[in-house]
Structures are given as structure tokens and as C-alpha cells.
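Just the one chain here, laid out as C-alpha cells, in the form predicted alone.
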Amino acid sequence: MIVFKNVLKRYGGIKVLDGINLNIQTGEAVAIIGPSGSGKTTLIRTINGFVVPDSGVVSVNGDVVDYSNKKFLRNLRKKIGMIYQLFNLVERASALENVLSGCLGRHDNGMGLLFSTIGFFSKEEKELAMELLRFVGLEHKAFERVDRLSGGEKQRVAIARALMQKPDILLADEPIANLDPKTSKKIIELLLRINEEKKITLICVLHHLETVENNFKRIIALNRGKIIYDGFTSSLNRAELLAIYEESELCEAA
């Protein structure tokens, strides 16, 4: 479980998380929305520390995240798979390389290891990155340079790259913005069934309405840094839209 207690983070001044107090269950997939600048993207790096909130606490299952303890910050982040908008993969590498690179975090050295070799992983490491690419279809391109791979694609590898640290948690931060419709549908469907056969707590930063609708059942709308609406996708109502978006960004939401 994810617990947030009055969580407050400032930046300039400005308050971007205000108060927050939250609740996610274990194995739990939810969709975080509102508008650009809602403390969206602040509230999911408060999970795995990579922002520090001003005050307030945040625990996960059942831990409270000690944001000054790199030690137990390097152990939580094992944990915590993160998925980006723009894929943050090594492009001259190829994509059984990017998702080997996923495991670096259990190993000693860490994350400073360059991978230019996939030598330097063991055969369990081999096999379950490329047990990982066929999870998510892209087998037959493991050995392919990520540059040469369609956004699509990209973001898959991604997602195969976080799976490699064996998360109890998945952290999607617009996964599908720069994503065409179709392959936004197929990038959302994969995460959905990692969440339903894994059990990974799924937490998913969106924008378009229409797909959190479509596919989440749960919804956490923030404006201003405050939480106006935790609840049922299927209960959210126009005044409650209205209330999370200003009128100019309702239709481009939608």
C-alpha cells in the first residue's frame, strides 16, 4: 500500500502538492489526471524519492520513505519500476541491452556500470530479458538499435526494461503522449495486463480523458495541488470535469 499524510511540496513559492492524503492498495491500477502544472508528475516522484516533499509523510508498504537515507532510497527504487514520457532509453544500444540495463540497480556497483557488452549479465539475466521483450512482442527485435524503432516499440522496450527490476509498483508518467492513438490503446491495453497478471500496483499519469475512461476504474484528479476527486471513472460528472479543468482546457482533456 501507497499512503500519503498531508503532504505539502513548494517550488518558488508556489504550493504544487497541498495537503495531499491518499491511499493506494496493493495491486491497485489507477489514473492520475488534471490540468498541466497540477502537481501531477510531483505527486508519483514522491514515491520512489525523487522529489522531497516540504512536510508530510509518504510510506510504502508500510515503510515511511526517509528521503535523507540514500540507502534506503537505492532499496526502495528497486522496487519501483518508472516509465517516461519520452522512454529515456540508450538509443545506440539495442533493446535487449536497454532492458538488461533494468537490473543494474540489484547489483553493487549500481546504475555507474556501462553496459556496452551484454556480457557482463549472467544467463537468468539473459533469459529473462528476453523473456521480457517476448512479454511485451518485441522478441524479434531484441538485437535491433533502439533508434531504429518506432515510438511504439520504444515505449515497449521501456516498459520491458522496468519489468526487469521486478517492481512491486509500475510509475507511468504519459506514457502515451507522443504516441498515436492506436499504439496509445496498445501501450495502455500492455500496461493494464501487467497490472491484472503480475499484481504490480499500477499509477498512471494521463491527460486524455477518453482513455482513462475507456480502461481505468479509478481516478485521482488534482488541480492546483489539492485532490478534488478520488473515485469511480464511471461517476465522474461534467460539474466535477469543470471543477478539475478551467473551461479553455476541458475540450482539449477530452
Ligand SMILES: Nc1ncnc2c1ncn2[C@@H]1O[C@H](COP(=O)(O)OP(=O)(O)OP(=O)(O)O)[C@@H](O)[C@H]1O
Contents of the next structure:
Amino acid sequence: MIVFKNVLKRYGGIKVLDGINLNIQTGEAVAIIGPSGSGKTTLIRTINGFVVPDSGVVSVNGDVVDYSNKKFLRNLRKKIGMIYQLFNLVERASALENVLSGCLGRHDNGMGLLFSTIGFFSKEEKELAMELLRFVGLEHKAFERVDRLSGGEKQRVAIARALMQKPDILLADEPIANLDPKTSKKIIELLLRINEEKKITLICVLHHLETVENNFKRIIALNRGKIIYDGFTSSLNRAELLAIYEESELCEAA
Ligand SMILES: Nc1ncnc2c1ncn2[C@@H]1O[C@H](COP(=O)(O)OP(=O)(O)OP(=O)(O)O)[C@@H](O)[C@H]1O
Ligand SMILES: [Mg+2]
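Could you present the same protein in the form predicted together with this ligand, rather than the form predicted alone shown above?
So here's everything in the complex, that chain up top.
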């Protein structure tokens, strides 16, 4: 379970997270929506300790995140996989090498250590990496360099890399922002399949409202660092969903 208690984060005097209270159950899948700059990325990065709140408490699986304890953060990050909009893979390395780098764990910008020789890894690790590439439907591209893969294929490699960590939690920050609609649908389906089959908690920042409506039971909507909606997707109609975005534009214009 992930719990936020009164979490506050300021940048340059502006409250980017303004009193966040939140409970996300183990194994849940939630979508986080909200206008650009509303604090979505900042919020999810407090969960793996890449953003340090100014006050309040975040706890993960019963442990209060100790942002000043490097060992704690290292262990925390082992259990949290990250998926990014721009994939953050090592383009010149193969799909398999990228997946294997997941067991080195702890990516922030995705450029974490990559050992150039596959020989560095154990037989078990290599078998797991191949199994994960198979799971995401990319076994046949294992030895292909990532810069030769399509966007959707790159995101699959990134997902396999995150799974290599054997995470409890997957944080996905706009994982389909750079993909076409058909590919986007497949990636979201894959993430939800992982959530269901592997019981991995999925927290997914998304901009595409139809995707959210069609796939996520629970929405958390942010506006100017505050949660303005947290509940069933089905309780919101299209107009109310759109208003989450429109309202902020009106505020901005005022
Ligand atoms: N490291 C930082 N230093 C200063 N300001 C920051 C930093 N990170 C984020 N901000 C500011 O905090 C606010 C929220 O940023 P955040 O990236 O969380 O928004 P977001 O909701 O993810 O937006 P988007 O949809 O565009 O990705 C923005 O105004 C941003 O400029
Ligand atoms: Mg963001």
C-alpha cells in the first residue's frame, strides 16, 4: 500500500504538491490525470524518492520513506519500476542488454549503468530477460539494437526492463504520449495485464481521457498541486472529466 499524508512540495515558493492525502492499495491500477504543470510527475517521483517533499509523509508497504537514507532509497527503488514517455533506453545496445540492465535496477533517467557484455549476467538473469521479452512479444527482437525498433517496441523493451527488477509497483509517466493510437492501446493493455497477472500496483500518468475512461476504474485528478478528484472513473461523465482540464485554463487566464 502507498500512503500520502499531507505531502507538500514547493519549487521557488510555488506549491507544486499542496497537501496531498492519498491511499493506493497493493495491486490497484490507478490513472493520474491533470493539466500540464499540475504536479503529476512530481507526485509519482516522491514515491521512489527522486523528489523529496518539504513536509508530510509518504509510506510504501508500511515503511515511511526516509529520503535522507541512501540505503533505504536503494532498496525502495529495487521494488519500483519506472516507465517513461521517451522510453529512456540505451539506443545503441540490444533489446536484451537493455532488459538485463533492469536487474542493475534503480534507473532514474534510464541511463543507469549498462554493462556492454551480456557475459556479465548470470544464466538465470539471461533466461529471465528472454522470458520477459517473450512476455511482451519481442523475443524475436532480443538481439536487435534498440535504435532500430519502433516506438511501441521500445516501450515494450522498457516495460520488460522494469519487470526485470521484479517490482511491486510500476510507475508509468505518460507511457503512450509518443505512440500512435493503435500502439497506445496495446501498451495500456500490456500494463494492465501485468497489473492483473503479476499483481503489481500500477500508477499511470495519462493525458488521453478516452484511454483512462476505457481502462481505469480509479482516477486521481490533480490541479495546481491539489487532488481535485479521487474516485471511480464511472462516476464522472465526459464533461466533468474535460472540466478537470478546462478549469485550470480558466484559472490561468484569470
Ligand atoms: N526540479 C524542478 N525545479 C523547479 N521546478 C520544478 C521542478 N520540477 C517540476 N517543477 C515545476 O513544478 C510544476 C509541476 O511539475 P510536474 O512536472 O510535476 O507537472 P506535470 O503535471 O507532470 O506536467 P506535465 O503534464 O507537463 O508533465 C511545474 O510548474 C514545473 O515547472
Ligand atoms: Mg509530467
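Residue numbers count along the first chain shown, from 1. For the two forms, the rigid core is made up of the largest set of C-alpha atoms that agree within 1.5 Å on superposition. Values in this document were obtained by computation on a predicted structure and should not be read as measured data.
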Is the C-alpha displacement of Ser235 equal to or greater than 2 Å between these two forms once the rigid core has been superposed? no
